[in-house]
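The data below hold one chain only, encoded as structure tokens and taken in the form predicted in complex with a further copy of the same chain.
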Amino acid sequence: MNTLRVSQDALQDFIEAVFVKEGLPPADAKTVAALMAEADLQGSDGHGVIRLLPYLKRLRAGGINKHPHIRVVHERAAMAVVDGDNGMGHLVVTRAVDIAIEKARSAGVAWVGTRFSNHAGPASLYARRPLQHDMLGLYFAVGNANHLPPWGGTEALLSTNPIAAGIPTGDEPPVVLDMATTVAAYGKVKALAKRGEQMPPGWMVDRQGEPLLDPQRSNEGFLLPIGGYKGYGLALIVGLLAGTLGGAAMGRDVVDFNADHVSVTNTGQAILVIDLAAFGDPAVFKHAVDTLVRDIRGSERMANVERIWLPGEQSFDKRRKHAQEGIPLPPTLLDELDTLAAETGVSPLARLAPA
């Protein structure tokens, strides 16, 4: 087994040091680095340190503002719109969620949208953030590249626009859903292409609507939405809520951040926070969710199924495992990070000793 492991702390420190060298304010570098390392900790490895080099490309090209003036531009008792001034998305969304938590504490419920934000990593990190306050979170985002046509179409006007939810529990792991509204996220297609493997039918179709299985040919086709026309509808609604409502990009305005490192993306996200205490005793709610979780986990399975999982349970297990054993990173990625360390004069990312 070739995989090497790093500790969460070492990973966070490394990312933080790189961002500081790059000119981000130290507090901002720390916030972004903590969220990126947490992404890798929970196994969201398409959104963790693997994004460091693409982010740097954009920062160096001027496509992200290193010193944003993040501010509230619309506000009422139960809502706000945060203008991210083209800063790192992690900073903008963190601010948005914290405002929503504060507002929900008095109003019971709060919705905060962002505009002029950027890619912020895994949706689940933000949907989880209210949990520690006995609040639940629902998160919507506009993806940073359009790969999904409307149902029956061949023009990619929509993105994988994800939905995430974080639901508090008592003794059980929190219920955390984090899903693209397409069958596969585009990152999974790219990962198969790298490994030289085929895609299963149902992920993509070509311009004739025939199954597309070769991920090397992914630019000749489109992602498929979940549930056919239903997923198209969901992706559209998520985009309207996370993008259009807050004044962010949607449809033809979405900038493909894989191809363009300079244009302002005007990324939009939205968080809904609900304070359990407004609905009665939070302990009663959390006990009911615990019961439901156990009913589901303990229910009868199909013959070939070893275990029934709850949303977020596998990430929860990975968090524990990676906290104990370290976070596995592919050697090619570690090589790239070593090159980056040498270039920037930052100490290389320390590997853990093999177990």
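Alongside the form predicted in complex with a further copy of the same chain that was just displayed, please also present the structure of the form predicted on its own.
So it's only the chain below, everything else dropped.
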């Protein structure tokens, strides 16, 4: 199935216009739309505009607060807990990261957690945010639906619970790790379903432990953790840090926002920000990271390996390519967005002319 391309600006403007029509304040709509379009720009297509319709279902059903009072409810010099008042997760986490950056300026390090947040898109967007301030970011989140049982179990009590890290560099692309604690994030399953493609073996199994390849049947099985029981343990710890510590949902309290559009999800995230200046000259650190990056990239390769990649390099390349050529979207998704445009009265999303 051929893909069509749209510009980042056009995609952002379209998402923003739809959210404004749905009653989000213009400034909030702009913030959310920018982050969603950026997700697609970097190739995180399971967390970009593909999420627009699910978000609208929750907004229309009252499952997300259109006018939240996002506020700090616990605070010390190097920490805070932000209550999102059930607002759009992008708004809540953006506020949390900005608070963490400001606190790290004086304390050197800051941890800010969220509660009563919602799905906020790819973790890497928030781990990257401190980079422009010569700071590094570590991000943790509780996923918005449980797809992972405890090791050896059959009851899904854990989610993909992602981890992201953004490490500043000098001349090299920043080192940005964004990973689920499952072999594949559930957003990737949704993206394959939208494109009509099969999952590779090793992503999911059914309740009998047999490989599950059809993403349309994903509700019949479980995601698999990375590294077997180690991934299960990591998912548990991330959930405790991002969810339980800040008073957000974990375990049986997690609401499946794909199936339930009304209930408050009480999603939890956490951001740890470290100011490089607290450890010395940021330029010295970034030079050292540049050297390590080049050593790794230039190290001896196994046979038939064309290149050794650093975390974040492929997304960096996609950002550059998509900025020049446009963001690829499957025709089925564009058809859905055209229908949405007609329903809401906004201008349809313009396609780029073929190169």
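Residue numbers count along the first chain shown, from 1. What we label the rigid core is the largest C-alpha set whose atoms superpose within 1.5 Å from one form to the other. From a predicted model like this one, the values you see are computed outputs, not experimental measurements.
Determine, after fitting the two forms on their core, whether P200 shows a C-alpha shift of 2 Å or more between the two forms. Yes, the C-alpha position differs by at least 2 Å between the two forms.
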